[in-house]
Structure formats: structure tokens, C-alpha cells
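Encoded as C-alpha cells, the following chain is the form predicted on its own, with no partner shown.
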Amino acid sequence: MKGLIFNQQFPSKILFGSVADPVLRSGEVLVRIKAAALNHRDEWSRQGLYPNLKDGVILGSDGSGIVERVFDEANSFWVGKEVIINPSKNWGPNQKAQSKDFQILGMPENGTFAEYLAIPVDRLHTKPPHLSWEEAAALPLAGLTAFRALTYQGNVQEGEQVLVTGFGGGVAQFAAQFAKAKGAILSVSSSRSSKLEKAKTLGSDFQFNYLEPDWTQKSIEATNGGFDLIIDSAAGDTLSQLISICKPGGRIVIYGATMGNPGKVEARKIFWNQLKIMGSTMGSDQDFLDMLAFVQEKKIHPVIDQIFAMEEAEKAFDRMKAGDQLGKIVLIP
């Protein structure tokens, strides 16, 4: 079969070519991949910034497809089914946090950027029928991350003022859609006017350009006092800004740190305003089930930025590296 191999010796670190067919083991099924989607972890792997990198691994965490074969006869009812894949492996029994054995599909184990994937049967879920192959492939990792951050950690409530920072990426796009579907008053921030305009078409009530020096004051005025809940992927020195626009008793959920660690945090504002600052990563199997049910109930459609053939993967990776995407970038085998 053909697959997208990671190797640090390649000039571009990735190469689409012939790879060995998957060998099924007990408890696994063979999925013919119809569509797969990029995540930042794929590009970070290419840049050498992800932990536990292994040459020869097929990248890709997100995918949708059709089950072609099973190892165990007891799982034969899956054959021919249209499925979506949960890329979260070994979360463990604790809903509060992942186990030490937690992994994400696509590094260090082979992932979805190939024609076929061998995957444990308990990672399969029926594809929501209202989603195309590309939309279904776009959902798992980013949708799960956004849903847990917003609902389990953030405990979003109808009518609350919610800010999603860095709108345009996959997780932020889902967090915005989910927040709106939950009945929140939605604000987004971005440095690009085109992304803010797109957010408006998706139902965002307020949009803020975080490069403007007075954006925090504008946000406080627009929301009549600030935000009940902020979903953030950047942290860094912007954390102090988020603390300043959080209402007393508000929550800040951080699921990434693209701007690194904060240099200075005003602890007095945190304790005096009774703020909660929480971290969130991916999600449990229960989170995934709840996210899928919510997407089906609300008929949510992921925003697709662009679709590439898998042999054009380098162009897709470069688009993500440049930050040009608005929504999910999808690959087709």
C-alpha cells in the first residue's frame, strides 16, 4: 500500500511512498482510509518538536473509512461499516486525567496517512451519517480536544460569555461551534481579519483582533464586563491579558502553549477575582462518545479549509506551518 512516512533523514521529513501492508492482530480490524486530516502534532513532528519521534512511522491521527477485514470472528459485524476513528489510546479509567500510558495515534505508532490502517476495534465508532468522509476525518482529535475543554473542564452554560482565542485552527473552530450550539454568547480572537469575518458567518457575536492594543478594553465593553469562560491555545504572555478580561468567578481553560510559558502572572488578580485556570488535553473515551452524540444531535459540520491528495502532503503541511488554514486540512489517499 501507499503511506506517508516520517523520516528525519528526508529533506522534507515526510515521503509518500510504498509501505508494508498492515498485519492484523487479535482485537484489531483493517480500515480502508477514505479521508484523513492534519493536526499541528503532525507538523510539529516534521519540525522535530514532538516527543518520542521514530523514523519510519506513518503519521496521522484523524481518519474515516470503511472496515474491510477483522481478525476475530466476533467482530465480523463491523465489516463494511462506515467508521470514524478515536485517536486517543490508553486514556485509562480516570475521567479527570489520562494515564501514563496514554498515546495518540500517528506517533509513535502508525497512523491514518495511508491507504489502510490496522486499529483496535474499540477505537471504532459509526460515522455520523450527516458528515461527508472529509468532515468525519476532520472531527476526532480537534473535536475531542475542544469538547472536553469546553464542557468537562470549562462547564460551559447557556447564556455565558465565552471567548475562543486563535480562531482559525481546528480546535478553536470546533470550540466556537460547540459553544454556540450550547447557547453561549460567542466571541473569538485572531490576528487576521479574514478569519474574524469567517467567524461572523458561523455565528460569532463578537470578534477581536488581538494585535490591536485596546482589544482587551473593547472586549470588556462589548461583553458588559468580560468573559465567564475563555478557551485558549496560546498561553505565553497573553495569559495576563486573559486574566484581565475574565469576570470574577470566571474560568480559563488552556489546551496548548504555542506562545510558550508566561513570563509574568498577576497572582492577586487570580485569587481576588476567584478565577479558575485549568489545563486540558484530548479527552477520554466517554468524552469522545459525548462529543459524537452532540455533533449528531446538533448536526454540526466541521469547517474544511482545503483538501489535498496524499501525494501532495508536503503542500498541506506547508499550509499548516504558515498558519494560512481556516478550519481543517484534509488528505485523500
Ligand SMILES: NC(=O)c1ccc[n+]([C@@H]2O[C@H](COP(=O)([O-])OP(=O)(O)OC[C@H]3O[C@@H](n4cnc5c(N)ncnc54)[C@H](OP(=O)(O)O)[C@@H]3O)[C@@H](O)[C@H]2O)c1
Contents of the next structure:
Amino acid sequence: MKGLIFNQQFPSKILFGSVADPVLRSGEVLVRIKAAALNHRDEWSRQGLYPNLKDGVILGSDGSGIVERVFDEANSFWVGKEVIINPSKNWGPNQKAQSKDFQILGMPENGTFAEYLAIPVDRLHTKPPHLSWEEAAALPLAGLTAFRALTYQGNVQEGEQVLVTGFGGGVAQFAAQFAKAKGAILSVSSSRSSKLEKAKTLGSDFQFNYLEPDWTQKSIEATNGGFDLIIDSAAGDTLSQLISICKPGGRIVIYGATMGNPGKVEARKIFWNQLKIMGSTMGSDQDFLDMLAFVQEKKIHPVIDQIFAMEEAEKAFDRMKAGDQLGKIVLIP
Ligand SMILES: NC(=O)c1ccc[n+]([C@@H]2O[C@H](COP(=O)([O-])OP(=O)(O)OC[C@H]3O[C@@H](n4cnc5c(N)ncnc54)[C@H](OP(=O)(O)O)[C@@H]3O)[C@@H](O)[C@H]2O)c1
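After the form predicted on its own, can we look at the form predicted together with the ligand?
In what comes next, the whole complex appears, and the chain from above leads the way.
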């Protein structure tokens, strides 16, 4: 079969070429991948910025497809079924945090950027029928991350002022859609006016360009006092801005650090304003089930940025690196 192999010795670090067919082990099924989707961790891996990188691995955490074969007769129910794949592996029994054996599909074990994937049967879920193959592939990692950050950690409530930063991001567009569907008053920020325009057409109530020096002041005025809940993946020096626009008693959930570690943070503003600053990563199996049920109930459709053939993966990765995307970048094997 063909797959997108990661190797730090390759000039572009990735190559779509011939690889050995997956060999099924007990408890596994073989999925013929119909569509896969990029996440920033794939690009971090290409840049050598992801921990525990292993050469020769097929990248990719997100995928949708059809089950072709099962190892165990007991799982034959799945043969021919249309599925999506939960990329959280070994979360463990604790809803509060993942176990030390937690892994994300696609590094250090083979992922979805290939024609076929061998995967434990317990990672399969029926593809939501209202989603296309591409939309279904776009959902798992980003949808799960956004859902846990917003609900389990952020405890979003109807009528709250919610800010989702960096609207162009894959996770951010889910966080924004989910927040709106939960009845929040939604603000988004972005570096590009075109993305802010799109956010408006998709139903956000307020939009801010985080490159404008006075955006925090504008956001306080527009929301009449700031935010109950902020969902962010930038961190860096943005964090002190977010602290300054969070209402007393408000919550900030951070699920990424695209801008690195924060430089200066005013501790007094955190304790005086009774703020809660939380981290969130991916999600448990329960979060995944809850997210899927919510997406089906609300008939949510992921925002697809562009669809590339896997042969053109380099272009897709470059698009993500440049931050040109709005929503999810999809790859077709
Ligand atoms: N903890 C987890 O489980 C988890 C899961 C998924 C992702 N992540 C992390 O979260 C981050 C986003 O991932 P993704 O897959 O959604 O990436 P992505 O689709 O590449 O989105 C990145 C977005 O970040 C936004 N951004 C950049 N600088 C910003 C700033 N200073 N303030 C606000 N937003 C800024 C940009 O939004 P605009 O273009 O709108 O400006 C950009 O489009 C990455 O760091 C990733 O590693 C963590």
C-alpha cells in the first residue's frame, strides 16, 4: 500500500510512497481510509518540534473509512461498516486526566495518512451519517480537543460570553461552533480580516483582530465587561492579554502553546479576579462519545479548508505552516 512516511533524513521530512501492508494483530481491524485530516502536531513533527519522533512512521491522527477485515471472528460485525477513528489511545479510567500510557494515533505508531490502517477495534465509531467522508475525517482530534476544553474543563453555560482565539485553527473552529450550539454569546479572534468575515457569516457575535493593539479594549466594550470563558491555543504573551479581558470569576482554558511560554503574567490579576486558568489535552473515551452525540444532535458540520491528494501532502503541510487555512485541511489517499 501507499502511505505518508515521516523521516528526518528526507529533504522535506515526509514522502508518500510504498510501505508494507499493515499486519493485523488480535483485537485489531483493517480500515480502508477514505479521507484523513491534518493536525498541527503533524506539522510540528515535520519541523522536529514534537516529542518522541520516530523515523519511518506513517503520520496522521484523523481518518474515516470502511472496515475491510477483522482479526477476531467476534468483531466481524464491523466488516463493511463506515467508521471514524478515535485517535486517543490508552486514556485510562480517570476522566480528570490521561494515564501515563496515553498516546495519540500517528506518532510514535502508524497513523491515518495511508491507504490502510490497522487499529484496535475499540477505537472505532460509526461515521455520523450527516457527514461526508471528508467532514468525518476532519472531526476526531480537533472536535474532541475542542469539546473537552469547552465542556468538561470550561463548563460552558448558555448565555455566557465566550472567546475562542485564533479562529482559523482546526480546533478553534470546532470550539466556536460548539460554543454557539451550547447557547453562548460567541466572540472570536484572528490575525486575518478574511477569517473574521467568515466567522461572522458562520454566526459569531463579535470578531476581533488580535494583531490590533487595542483589540482587548474593544472586546471589553463589545461584551460589556469581558469574557466568562476563553478557549486559547496560543499562550505566549497573549496569556496576559487574556487575563486582562477575563471577567472576575472567569475561566481560561489553554490547549496549546503555539506562541510558546508566557513571558510576564500578573499574578495579582489572577488571584484578585478569582480566575481559573486550566489546561486541556485531547479527551477521554467518554468525551469522545459525548462529542459525537452532540455533533449528531446539533447536526454540526466541520469547516473544511481545502482537500489535497496525499501525493500533494507537502503543499497541505505548507499551508498549515503558513497559517493560511480556515478550518481543517483534508488529505485523500
Ligand atoms: N492539547 C491538545 O490536545 C491539542 C490538540 C490539538 C491541537 N493542539 C495545539 O493547539 C494549537 C492549534 O492546533 P490546530 O491543530 O488547531 O492548529 P491550526 O489549525 O494550525 O491552527 C493554528 C491557528 O493558531 C492561531 N494563532 C496563531 N497565533 C495566535 C495568537 N497569537 N493568538 C491567537 N491565535 C493564534 C491562528 O489563527 P488565525 O489564523 O485565525 O490567526 C492559526 O490559524 C497547536 O499548538 C497544537 O499543537 C493541542
